[in-house]
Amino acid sequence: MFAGAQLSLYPMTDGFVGTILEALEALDPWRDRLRVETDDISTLIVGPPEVLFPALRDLYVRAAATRHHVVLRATISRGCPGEPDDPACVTGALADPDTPLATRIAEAKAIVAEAPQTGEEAAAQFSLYVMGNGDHMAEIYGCIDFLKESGTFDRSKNFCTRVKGDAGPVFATISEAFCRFGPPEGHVTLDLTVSANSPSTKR
């Protein structure tokens, strides 16, 4: 399997270069388990989901701690048929789709409830895309049911779901949505936007 994220960070500050570079330093503790490639548009992170999402969380938290308004955009994918399998992405984090949805939802809720607090708030919206054979809409509806019970659910929006709260549970919610819904051998993608310190929330 191949799993990874293509991400871009947008700080709303004149000092955006320093903010981006400092945030990328938050990936350093994870680099022995991830492949990280940065160019002038985005950063690619390749590795298993159980490492990928904590690394994304830490990058976001480092950027949010600047108190600038920052936005993280990421496309996250697993099982893409156009990518070769990568041994670095071997994972045991993906749920068995034969496990009943109710069980998977309960397990995902338990993980979110145990997620560590970071002290940084996150407002996120994302869409989950389950491709390939099988009843993909059942998986998506199951994911939506989980989100509504996750403790981070904010509201449904056109084409996406919004979650908010401390970045720890928020990124755990997103990780569980990615890992527990859709077949392990299938192609699953997630389109994610996370915002910190938006001035709109102060109006």
Second form
2 protein chains.
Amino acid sequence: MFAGAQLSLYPMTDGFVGTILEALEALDPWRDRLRVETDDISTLIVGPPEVLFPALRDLYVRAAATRHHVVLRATISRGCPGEPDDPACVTGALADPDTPLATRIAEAKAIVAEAPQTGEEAAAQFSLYVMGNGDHMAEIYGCIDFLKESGTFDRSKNFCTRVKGDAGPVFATISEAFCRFGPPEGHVTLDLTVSANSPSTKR
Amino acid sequence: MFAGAQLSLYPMTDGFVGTILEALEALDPWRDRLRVETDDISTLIVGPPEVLFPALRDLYVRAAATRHHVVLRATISRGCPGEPDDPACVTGALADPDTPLATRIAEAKAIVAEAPQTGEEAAAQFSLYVMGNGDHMAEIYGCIDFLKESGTFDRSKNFCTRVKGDAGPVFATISEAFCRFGPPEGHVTLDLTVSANSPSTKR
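Having seen the form predicted on its own, can you show the form predicted in complex with another copy of the chain?
Expanding to the full complex; the earlier chain stays at the top.
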């Protein structure tokens, strides 16, 4: 399997370059388990989901701690048929598709409930895409049932779902959505936006 | 069918609120053909593809003209099975799936070649997702063939494709990718990032 993310940080401040470079230091503890490549639009990180999501969380928390309005955007993918298998992406995080949806939902909720707190709030929205044959909407609706019971559910919007709360459970929720729904051998992607310190929420 | 986008503008400046509000005026000429709803994370626009993409282009061009480093992000969707049909989204822009891929590629190239210039450069990357049964990768590979011949192709990256050039042909390229590949009754989404005035490209 091949898994990874194209991520970008958008600090809404004149000092955005320094804010981005400082926040990227939060990836350092993960670098031995990630391949990282940067260009002018995004940074590619390649690795298994159990590394990708904590790394994204730590990056977000570091950027949010600047108190600037900062947005983390990521396109996260696993199992893209156009990408070669990569031993660095071997994962034990994906659910067994023979496990009934109700069981997978219960397991996902337990993980979110145990997620460590970070002290930073996160307002997130994301879309989960399950490609290929099979009943992809059944997996999406199963995932939505999980989200509504996750403790981080905010609301459904057109094309995406909002979650909120401490960044720890929020990123755990998103990781569970990505790993536990859609077949493990399938092509699954997640389009993620996480917003910190928005002035629109302080009115 | 239901079609629309969740879009966000990220101006990397202390004056981001004013920049966003000013740029949103570029949507005014399109508002009678779009439904628009804003919250603290994104703005929803609902309408047919032939309105969505020119509206996104005009929003981008207005924001880029501030000369700030600005990023436009959009999650664009058509045919999501979870959304009701909406008469406001009726479109003549989607290709006939019985038209061979080679013909569709030629038609798409012709549209891009005729796209009006805007005077603003755009560096964009996007991922196209075709859900449901059928050979979704054949449509993706057909789309990639089009992109490579589009005149705006920059390079392939993991999980996405980069296009560049004047915003006119760039947004026309993205619109053609969205409309001409994947079945017209299918669920197709596009995860788009367009970057203006990045200091990383001025080295």
